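Starting off, we have a lone chain in the form predicted on its own, written out as structure tokens.
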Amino acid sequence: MQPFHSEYPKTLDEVISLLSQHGAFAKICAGGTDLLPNMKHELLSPQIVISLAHLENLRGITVSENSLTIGAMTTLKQIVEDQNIQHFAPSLGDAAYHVAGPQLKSMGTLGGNLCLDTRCLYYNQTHFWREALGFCLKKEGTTCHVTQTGKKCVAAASNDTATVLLCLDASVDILNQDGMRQVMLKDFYLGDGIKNNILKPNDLLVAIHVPKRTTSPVKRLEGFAKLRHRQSIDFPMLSIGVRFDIDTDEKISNAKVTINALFARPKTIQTDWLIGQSLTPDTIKQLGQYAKDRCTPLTNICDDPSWRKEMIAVYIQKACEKALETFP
């Protein structure tokens, strides 16, 4: 690794003030999981990291009368453990567990995966490796090799977590030294594989907040599927969230799905045409189709865009089974 600065500050405002004073020299580092090897592969050079380790105050989970308030500093491991995330949000449960292995649950946090930086076959790799392609438009070359262009970086997002968040109609709190801003999640990300949040190099992000499942009278369910080589630590082909709102009749009161690992930005599929329908067998085989008609996925993941299209439609569908299992 390059050298670098450690800082362990101990309050909110210490952080806001190194990172208003370093700014863009400096990273935040939550639990380093991915932090830490983009250093190493020279992909991240920063003069300082300023550590989040002694921050208890953005750890935990906090249960009010209609949300979960979750610290950005609380553990993948915590989150999947958890008994109020299981019932008002397993989902998010879910999605938490299927991060990476146990190793890296225990040193991930929620906030961590939600900034995840994008990833790409051709950015994620030595500078050896890259060097000899010249690089990317990514970091210090000028050609996207996925378009074979330079105008867009295409790096996908791979933050399990934000698949079901958004789901979910999640919001974060960002703070600065101009204070705290709340923020939709859906806000949140851009199509930018380069930089893909609204994260400025003074802000931090410091909590989640999480509308709780609710079961009368209309009844939430939410389901989470990935699709990857090793069920163990692989990033993301796929990964598929839904959540369906089911009234008094049995029929679909409000539907939303999100597909990651395609693009910059998780990729939210529009589903006003399921209001009013009944969530059978039938109607998600047209959900997984209508989908998948709509999604083109990209080789800046090593594996077949065609045969990952078509997995979008099995995943609906097994997100969807995992959502019928929730209900109350």
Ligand SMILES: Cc1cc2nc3c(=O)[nH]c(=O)nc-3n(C[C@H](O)[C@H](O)[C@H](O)COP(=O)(O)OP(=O)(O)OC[C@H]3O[C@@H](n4cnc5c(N)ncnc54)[C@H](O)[C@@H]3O)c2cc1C
Contents of the next structure:
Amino acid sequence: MQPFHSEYPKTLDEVISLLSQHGAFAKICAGGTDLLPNMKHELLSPQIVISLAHLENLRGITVSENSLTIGAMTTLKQIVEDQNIQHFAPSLGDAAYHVAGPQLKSMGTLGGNLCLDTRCLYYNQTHFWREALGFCLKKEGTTCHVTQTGKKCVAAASNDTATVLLCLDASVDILNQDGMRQVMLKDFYLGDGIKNNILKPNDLLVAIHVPKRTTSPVKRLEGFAKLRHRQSIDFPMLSIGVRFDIDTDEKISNAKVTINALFARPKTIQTDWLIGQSLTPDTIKQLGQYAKDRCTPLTNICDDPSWRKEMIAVYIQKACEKALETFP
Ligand SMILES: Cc1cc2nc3c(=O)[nH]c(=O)nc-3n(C[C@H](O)[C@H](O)[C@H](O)COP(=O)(O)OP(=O)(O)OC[C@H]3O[C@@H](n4cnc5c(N)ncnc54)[C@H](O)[C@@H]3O)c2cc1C
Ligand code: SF4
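The form predicted in complex with the ligand, contrasted with the form predicted on its own above:
Up next: the whole complex, starting with the chain shown before.
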């Protein structure tokens, strides 16, 4: 591990002051499950690591009339086990459950998951490995081994909770020395694999707001499905979230589908054509085919992109089945 200096602030004011002083040379450490492997691989070399471990007020889940507010330092394990999440945002609990394995869920936080760096077969490797290939655009190089051009990094957003939180219209609170701002999650991600979110070096993600599931008069159905090699630990090869609002006449009044682990920004599928239809096996099949036709998986993740493309329809079906199953 490269040498670095660490800070353990106890208050938000101290964090913000450290970030405004050292932002460009510092990295925030929440659970450290993404940051530390990336530092070991020499992908990141912060001079200062600012740990959030002592900020108890960034942990926990509160319930208000219409939404859940989740502190950025709430662990994925807490989210999986929380009864309010199970009741009011079950797809978030399911997505958190499917992140990594048990030890990583105990350390990994929701804030860290939303800020997860993009991933690529040619990037998440040792310095020696990357050097042998002449590096790449995301760090130290001039070309992209996926697109074979020097124009754009298409490393994949691989954060499973972002997949469902985008379907649920979540928003995030971001704090810096100028104050707090609230941003819809759909405006948080950028299509650039080098850095795929809007956070500036002095910004801290503080909390996540999730609108609560409604059961009447409109029913919100939500589901998640993930394709990965080993169910016990691996990053997604596809991460799919669906959400349907069903009216009193049993017709869809709002639908959202997000597919993650394709490109730098989680992909939202246009679903207006579903409005007014019933959620039948035929509609689900049509939706799977429609989404599949609009996605082109790349070689940024291991495995045959054409196989991953075929799997899109299969995993949309699984996410929809989950949505129907989990409705009370
Ligand atoms: C073997 C393995 C398997 C994994 N599998 C998965 C998987 O299947 N799905 C998945 O989604 N992830 C996976 N991960 C990645 C990671 O464990 C999780 O995404 C975890 O939720 C990251 O949270 P963290 O608190 O550990 O983040 P950290 O590592 O602490 O931080 C991640 C990034 O976010 C920034 N950051 C953290 N908190 C904040 C904040 N509050 N404000 C601003 N910036 C912040 C950090 O500076 C860093 O850049 C895996 C990791 C490993 C090692
Ligand atoms: S997508 Fe291209 S530029 Fe980005 S990390 Fe992979 S190889 Fe590097």
